[in-house]
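Consider the single chain below, provided in structure tokens and representing the form predicted on its own.
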Amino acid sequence: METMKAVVKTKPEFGAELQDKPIPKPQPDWLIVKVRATSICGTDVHIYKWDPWSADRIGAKALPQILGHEVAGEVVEVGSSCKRIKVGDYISAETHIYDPGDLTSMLGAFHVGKNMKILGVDYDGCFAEYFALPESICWPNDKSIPSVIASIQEPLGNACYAVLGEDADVAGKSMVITGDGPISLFAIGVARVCGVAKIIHLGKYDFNMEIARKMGADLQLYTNQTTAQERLEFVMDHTGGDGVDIALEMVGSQDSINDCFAMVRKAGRLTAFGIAPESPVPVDYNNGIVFKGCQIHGINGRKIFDTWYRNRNLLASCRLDPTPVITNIFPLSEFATGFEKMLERPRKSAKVVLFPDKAEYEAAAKFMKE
């Protein structure tokens, strides 16, 4: 039996192991991809640490399991029922494996189905030389997009959907974006290229605040150096006293949630993406929502496949340059160093990309230096 190298969560405790695993075989409607690049997500970090979410969502009985879900690769084998994707196609993967029988799927909201499964959570993931996935969630990449960039389209899709919402009505508007993790930083870049006129960024770590400036933030405030009142006054001073048209809550902390509800203008939009450490979370229901006429847009994934289409066009056209957010690249064998960078505080990294193939890693290193 042919084997491959893979990063495997073997025990319900901190860490993972690089192991030899059998190369998977496709089910009739699945296919096999040779991984060219794969990036580390916050979800992977949760699983790597094996925090309470991981213990509850995955559970020790599901282990061992291969980590990872953000990927770019080449199709090497297709199942007997596959029709859309062919051997040789250069693809990335939508993480949410939707059930076409869900009511939400039938109504066009594929990403939030009741029976939805998640790649790298409910099935083996892509931190490996090869991995299997359903044809239904494959997205063909533009061949001009380097694998190091193509691999980050899944989190970039979160950012794109968060910024554009359902109507993509953002040009000429003002926006506040909280947090300085990779998706917040991607969101700043998307907002800039899509015509947001004033981008106010609230962050915490010097290293990532500098990335935010490179991505296009107009104004910045350190949340750990200001009070809530000071932040609100700052935003009001720069929006004529009205507040921002759109507030992107990308952190999930109580302070960030409070900031966004206070800062968004009447009849504005608040995008809720950050995951709170505990739920329910208190909000000012009367003044923050009802009397404001506030629209609240929850983000759980990407808009399949509208967001992927926009991502591909923005990247292939070079309108959007996400490379400042990609701070570290490593061979797959050095995955532990990648996770260490993700866990380091204060932050000194944003997006970390891994490469199973040495030649692909060397090509990415050359590209990132150019």
The other form holds:
Number of protein chains: 4
Amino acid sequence: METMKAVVKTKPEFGAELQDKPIPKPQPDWLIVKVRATSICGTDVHIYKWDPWSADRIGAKALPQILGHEVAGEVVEVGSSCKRIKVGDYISAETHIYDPGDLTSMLGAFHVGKNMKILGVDYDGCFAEYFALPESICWPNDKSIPSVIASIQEPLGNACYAVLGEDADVAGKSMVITGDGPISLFAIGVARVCGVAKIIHLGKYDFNMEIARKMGADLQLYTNQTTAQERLEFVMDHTGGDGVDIALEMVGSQDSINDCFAMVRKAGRLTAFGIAPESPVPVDYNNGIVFKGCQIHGINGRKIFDTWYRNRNLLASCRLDPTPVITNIFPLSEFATGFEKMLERPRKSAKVVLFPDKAEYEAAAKFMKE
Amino acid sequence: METMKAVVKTKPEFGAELQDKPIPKPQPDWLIVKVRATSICGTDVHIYKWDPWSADRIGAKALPQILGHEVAGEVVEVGSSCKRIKVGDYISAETHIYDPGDLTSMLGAFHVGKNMKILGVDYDGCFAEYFALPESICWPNDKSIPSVIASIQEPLGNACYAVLGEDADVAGKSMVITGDGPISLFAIGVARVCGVAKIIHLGKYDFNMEIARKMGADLQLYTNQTTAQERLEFVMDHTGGDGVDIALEMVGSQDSINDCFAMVRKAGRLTAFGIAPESPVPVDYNNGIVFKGCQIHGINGRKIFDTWYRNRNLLASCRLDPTPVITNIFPLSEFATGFEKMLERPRKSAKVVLFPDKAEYEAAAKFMKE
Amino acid sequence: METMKAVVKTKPEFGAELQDKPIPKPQPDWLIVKVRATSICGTDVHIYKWDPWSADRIGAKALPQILGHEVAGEVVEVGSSCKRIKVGDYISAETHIYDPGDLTSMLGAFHVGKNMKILGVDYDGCFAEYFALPESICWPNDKSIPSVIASIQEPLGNACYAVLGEDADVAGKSMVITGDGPISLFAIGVARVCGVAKIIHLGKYDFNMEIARKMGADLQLYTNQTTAQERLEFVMDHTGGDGVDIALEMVGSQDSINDCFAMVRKAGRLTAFGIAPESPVPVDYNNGIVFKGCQIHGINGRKIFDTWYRNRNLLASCRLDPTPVITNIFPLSEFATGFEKMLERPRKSAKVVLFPDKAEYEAAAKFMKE
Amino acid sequence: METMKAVVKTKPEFGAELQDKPIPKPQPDWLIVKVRATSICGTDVHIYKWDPWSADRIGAKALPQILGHEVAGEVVEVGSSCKRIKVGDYISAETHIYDPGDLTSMLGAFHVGKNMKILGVDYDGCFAEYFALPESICWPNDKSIPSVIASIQEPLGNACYAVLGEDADVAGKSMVITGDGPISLFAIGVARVCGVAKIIHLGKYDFNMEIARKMGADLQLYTNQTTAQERLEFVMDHTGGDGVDIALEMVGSQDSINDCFAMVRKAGRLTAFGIAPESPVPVDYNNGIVFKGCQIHGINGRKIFDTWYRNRNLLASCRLDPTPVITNIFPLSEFATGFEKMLERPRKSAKVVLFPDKAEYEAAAKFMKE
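Alternate state requested, the form predicted together with another copy of the chain (shown: the form predicted on its own):
Following is the full complex, with the preceding chain placed first.
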């Protein structure tokens, strides 16, 4: 049996180990991918830390399990009933393994159905030389997109869907985007290239605020150096007293949720993307929703594959340059350093990408320098 | 100076008086309407009771003021700069007097702008033989619609907009509608004639539950005889375990809000119409919005004049019969009895319509019997 | 090998034969259905007649081939990789066998992709006791819907998608619907139950005009007894001089296309469903499209499975009664009589349904009488 | 009576004259604007040439009449019933003077109503030091936008509405744009800044093709050096064989219409903006509309004021730089040279802007050099 290197969660405690594991074989409608680049998501960090969410969601019984779900790689083997994807295809993986018989799937909202399984959470993930995934969630990449970029399309897709919402009507509008994480930073870039005419960013870490400016933020506010009232007045001052057309809540904190409901204008749109540490959350129901006549779009995942298509086009055309958000790259074997970067506070990183293969790593290092 | 009978709020306390008042003269872009029928809104009841909201919103200094804003009547005089409406037109009044220079107005969302004034709240209303209103909010009625029906188009418009939401995509879908008030009952009727295929009504008063059935509710739940868990299970049982496509929150209570966020399916739509007694309101932000990927439409007023157009067509074609909701009619002089009916608990009424003119009253009485 | 009765196109000429054929076995992602009811489509009539379209589209080399694609039946065997559908499920078949790797499929528009295959055209169809189809196009029926009704959901879906268009925004609007065929008649029914407030029907055969009235047409015009100018004036007279909000072109003739482009109001919507006998077609591009600022929705097939979902709900709730359109039912063995009915001119039929099983036929005969 | 300089169409023949005319006085809901910059539209050229369209649309009886409708200026006097706009406001003019009582206006589609009047066609225009217009069509400009830019917002609005269509869903999509005129060139710029990921431009004049590249065209085809088949193959080659997501027909010629219907992908969108020299136009109805399942948006004018709002934001933020399209500026007195530039073939100009005031002209000259 052939083996591969993989980052494995072995015990219900902080950390993970690099182990030799058998290279997986595909079920009939799954396929096997040789990983070229794979990036670390906040979900991976939760599992790495083995916080209460992971202990509950995954559970000690499921271990050992390979981490990771953000990826770009080459298909090396396909199951007998695969139809769309062929050996040699350069693909990325949608994380959400949907149930095709679920009503929301049958109605086209594949990303939020019942019985959803998650790559790297319910199945072995892609922090490895090879991994298995169902054909249904494979997205064929444009060959011109480097693997380091292709690997981050999944979180970029979150950003793209959050910015565009259900209707993709953003051109010439104003937008507040909250948060310092990679998805907030990607969202600023997407908003910028998709014609959002005024981007107001709310963050708190110098390192990430600078990336936000590179991605295209027009105006910025430090949430840890201002009051809610000051932030609201700032936004009103820069929007003729009306508030922004669209507010993207990407933090999940009470303060950020309050900011967004206050800052969005009448008949505007609020994207609810951030997950609150505790729910229910007190929300200004009367003034923030009913009297405002606004629309709230709960955003989870990405549209399959509408978001992927737009992402691919924006990347392949070089309209969108996500490289400022990719702050660190490492060989897969140095995954622990990658996780350390992700855990550092105040933040000194955004997106961290890992490479099982040395040549890929070196090519990415060269690309990132240019 | 000619005078007219009018129902006037004279003092900052419970009640109102029938008084002789001068017939108003129009400003250049206003016009004068002879009232044929006028119905009592919950807002009128607040003002009649002079509850804390009225004391704060209107204030004792504004008194005396004529009540009322739901109306049908005939234009008897137009200001010098009126353009659309002519003497003799049979009109109803949109309550929201929008500021044409406000951004949301300029973008077409006339119903939720800044600087909004309300007929019967910021100006003398229509519980009178005549009243004045700006031409901008006049809607020309179809002559075939009796005045008793035409007068209730404003709350029917609330119902129509709440049911249809921003996109009017309801055909063949399932819907929960909460509440016993006239707007909930109208909403059931609108949903029924617009192709909602399963209407689940949540109410509590026998009298109104029966009207709801006449209006087209398929299934009903008494909220005062069931637990939240029982209600949720009932809805899940009748929707294949998915929840309803659309939930209309029309009460504003914590229980009703919770019901709606729980009952709407993934990728569904929730209409937030009811006003909460206190805001902020705890909302299941994570599971009810973000993970559900649903859309929330805050609904206030009616689309000007999109909703009025649909309403008119549904009424003129007799597709929609709102008469079961019109439970009481009185001459205007018996307004106090009308308010008593509205205040009775348990509810024994829905919509109450008043008529300044005896012949109109008698015609309506005859119509309602048929 | 077990055999079954099937209606087979054996030769490239008018007609078909009832033959014994082997019961098919499923490929891994296909399944086998025992047919309970199957209805005759215009496409089947083309093939039956072996007109130039069939000779070109199917070709003599493909014969013998079993006809039919409108169906309801019970799953009796599933291929090894089927996931959604189980033996015993009561299903209907979407006719369009889409390529999952096609871009439009990946973007959710499954019904218009490249490489589309058609049941009963590219594969053996369902005018038989059993037939095979891919799991991907199976729709699970509500058990409460009789097979005679369930079989016509495919053309009813055409009607539903044509009426609702891309946005399903029809409530309270006015609509012109052209044509005498079953899909026009179904469309009238769908429009009626989905809140279209004024339905103007343009047809020419007495028999079908009467069905149109039963389905809910408010106003009718004989196209063979009026001039284009008379028809336009009639529509303008009944729409306040504006034209209809929505025009459904379901014939494809130059006259009908001209009528629809003339009758739709400014900023209205025109559904292009009918197929022209010859294309290109002269269209009033300037006044009918550009200056009118209207939207034209090309409609082909049905949304998979959004339309099916709405259809099922409208039928299961009995909101929509399609039985007036089902004018004839026969045992499968009397298929030739069914085709005769379809070919008769002036039309004396609309939808014809066939039943391989005698008991099913008798149950349907009883149901249709009630 | 005070007088002003104005470019007046005096006789029903080629040309116009600079004359002294009285400065207009406002009606109650009109206002007077001191012109800072005014640009020449193709419509002005038609009238200047006095072609058959002008002779028919305006007629000799209406002369003398002042030309022009694209403008930026300062309000110097307001009528007695004006509400939104004040003396000193810096405004531009929507050309379409809509009837507020028309149904389409009442439904929010102000730009395509009945009884539409056009500035500079039905009324004296703005090729003058002062002109009058109704308050209803005034758009308040952002003070930071130079008058030379603010004056071209009306045709830029055409471009913006044509690109965004009814739904503004363009981000990450591919687009064909046809034509060499200023609106085609503006459309390329709008598409570029609004996230269209691949812009394929079809034109024929070197001078304008170069501007198109500056505005952001990714790929170009000379329509006078290629066959329809070559153009289609080129587009298919650059879109994976699917065709473009969106095609903007901005010429109106049979060839350009054919190109666009052929090049748009299944389930795509075609914007019909160009006006055909003769209508009806043969259109590939079956394959280009019905079987393709595409949507056609007839686009005329601009959304009032949704398009203006987006335009203003894109310009004020400097996201969109329209200056490459502004090829010539002249003092108003040199209007004849401006018209000559517009009439030159092969084209050697795009947008020409005129300035009644010398200081404004010099400021614009300086701005354009930077």
